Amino acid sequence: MNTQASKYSVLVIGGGSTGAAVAHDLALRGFKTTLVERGEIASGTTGRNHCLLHSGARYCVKDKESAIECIEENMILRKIMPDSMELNGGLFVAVNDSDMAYMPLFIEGCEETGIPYKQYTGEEARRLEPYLSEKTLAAVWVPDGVFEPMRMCMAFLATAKKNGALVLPYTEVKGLHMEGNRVTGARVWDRIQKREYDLYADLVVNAAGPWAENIARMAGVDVPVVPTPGVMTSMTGRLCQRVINRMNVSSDGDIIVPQRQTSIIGTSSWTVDDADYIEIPEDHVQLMYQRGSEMIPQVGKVKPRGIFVVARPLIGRKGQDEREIARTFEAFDHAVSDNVEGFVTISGGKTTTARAMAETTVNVIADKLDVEAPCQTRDTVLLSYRDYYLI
């Protein structure tokens, strides 16, 4: 154990993929780590996304920074988290002339960002995926995949617990403790035992996703997080073996992700003020069916198993076009931005980039506390998610 790091305690708020990865990185470097989550692990944004292990190809034309982050982390997660992944690949399919015109830009973007790809004719693509539309003109394979959101978080946290971390689900933060301009801990509510108590730490990490604004306000600071929901429809049956993307600029209903024996169509995009109360617009649901059917007509012949919505925690400002906000991430040291010590926020990014987000965050923490403790998460194979309940 790093004796320098073990002198310090860190409280992580949020038990989604980002918070879980931060807790893992902290514990691996030797910090005394506690994580709190107001619900079950992965019950927020992480547990309600479309489960895509990004290759980065969705961003390779307009958001190259995010594309590079995704492909690098994709390759790392394949090594360290084998129990939580289905490495089935993905196809970007062209079904009209506009899609075909976009293909050269897409291929150029893949080459510039280091994303492996392979081109197929429409006939070859339909042999791989028989339910693809007969209008399919061409396709490009990329190393997309599918993950199990809860298993991913539990794998991070099982390993964190092995290294001494304390994980407290159903523990909601009601307020932050302040001494002058320093955050020193949190008042929390145990939702099982129905009691409030205090947790103190040398540093608090705000990894609450689209709820990060709410936590930041408790310290009197602002973070530029835009809660951006998207509607998804889970269809009965596995209509494709690979992830199917539309070969064009990212738009509504342009991806179908196979998840076990379902097919998840996503997603729309708009902004809200409150990530807890999001109405599902019926026209967004219908658009998922319509756009999904353009790639796989069978979508229109099966019943939905579920319709759901979740808010992404994008880094930006309200009023921006949400499709134009980059999908990269940022760690905010509030001592620098707001003169509030002992408080760091991490937000933005994707579930695919959770490990990298954690590395960036814990590097900030180590620098703040003057601790020499290099990141080890790139090569540390995680325990099985099953071990979460055994440690």
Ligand SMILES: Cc1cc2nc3c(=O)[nH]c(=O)nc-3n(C[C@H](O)[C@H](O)[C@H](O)COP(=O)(O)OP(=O)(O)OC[C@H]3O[C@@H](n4cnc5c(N)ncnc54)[C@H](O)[C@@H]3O)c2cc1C
Contents of the next structure:
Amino acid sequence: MNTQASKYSVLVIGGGSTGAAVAHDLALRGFKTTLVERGEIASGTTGRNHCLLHSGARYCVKDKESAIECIEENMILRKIMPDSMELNGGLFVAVNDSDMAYMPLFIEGCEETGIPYKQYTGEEARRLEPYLSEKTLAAVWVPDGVFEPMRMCMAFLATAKKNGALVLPYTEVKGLHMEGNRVTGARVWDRIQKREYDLYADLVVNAAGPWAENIARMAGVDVPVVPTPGVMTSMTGRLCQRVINRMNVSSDGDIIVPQRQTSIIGTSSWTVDDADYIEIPEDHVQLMYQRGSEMIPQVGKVKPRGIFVVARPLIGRKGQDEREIARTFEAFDHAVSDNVEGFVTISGGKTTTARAMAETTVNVIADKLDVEAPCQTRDTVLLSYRDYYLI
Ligand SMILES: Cc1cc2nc3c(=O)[nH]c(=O)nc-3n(C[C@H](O)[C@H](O)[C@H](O)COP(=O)(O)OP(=O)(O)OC[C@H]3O[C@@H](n4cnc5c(N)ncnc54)[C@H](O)[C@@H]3O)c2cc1C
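For comparison with the form predicted on its own, provide the form predicted together with the ligand.
Everything in the complex follows now, all chains and molecules, and the chain you saw is the first one.
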């Protein structure tokens, strides 16, 4: 137990991959940690995403910073939470001349960002993945994988609980308490017991994903978080064993992720004001089928099992071209940006980079509180997700 850290209490708002990883990091460094989540754990963006443990290859040409973050975290997560992962790898497939023209750039990008890769001919790729289009000209293997988002959050939080954290699902923040320019806690609504009460803390972390703006507004500050939804269609049956990506600059409908007995095609990207009520544009759904079929024609022949949408918490400003917004992350110390003390927002990134996001956030917190407590999450193997309900 770090006796310096144990003097301080931190309240984390949001039980997605970011908040869960932050709670784990805080508890491991010895901070008194409480996490509140208005729904079930992972009921926000995290529980409804594509489930792709990114190798970073998707970003290796245009967004190298994100690519490097992803490959580093991919390697760490497979060590620290093996039972939340399927380490099946991924193929980037070229099905036309324009894809083939992109391939040298892609390989150069993998080399520059340290992503291991292996090249296959179209024929070899089709031997690995028989449902790939007959038009497949070539493919490149990278260490993509598939994660179970709920299990990831449960593994982070099981370990946080073992280290003393209090985890409160179905607890919604209704307002923040302020003393002068300092955030001192939150007024929360217990949705099970149907009662309101107060939680006080030395520092509050806003890890509310695409709802981060709403929480920031409660402290009278603004964060540059743009809710950026994407549509996904889940198809009946496992049409591939590995993650199948199109060999192109990341765009719409160019990933197929095998998830248990389904195959999820995604995704698209646009911006909204309200992350709670998002209409599913029919043309995006059709685009998923069309683009998915170009890589795996069987997509057009099997039944969809579900169509869903969820918003990314990207860092940027509304009106920006959302495909141009970097997929990296940032921790905002509101004392520096807005003269509001005791309040830190973490946003951007992805589930694959949740651990790194937490490390950055808790480093900011430790500095602010003048506590010497180095991060230990890189090498700490997490408890099984199964322990979440046992502790
Ligand atoms: C379409 C799409 C596909 C994606 N696919 C992938 C992928 O394959 N791989 C990958 O690594 N990343 C992927 N991502 C990115 C990833 O899903 C997000 O970056 C990540 O889930 C964000 O996690 P978070 O914890 O910050 O946000 P969230 O998971 O949204 O967590 C925030 C939580 O805050 C809670 N909350 C909000 N308001 C309150 C309140 N007032 N009180 C209490 N709690 C509150 C919410 O209920 C929510 O659970 C994808 C994103 C999208 C949109």
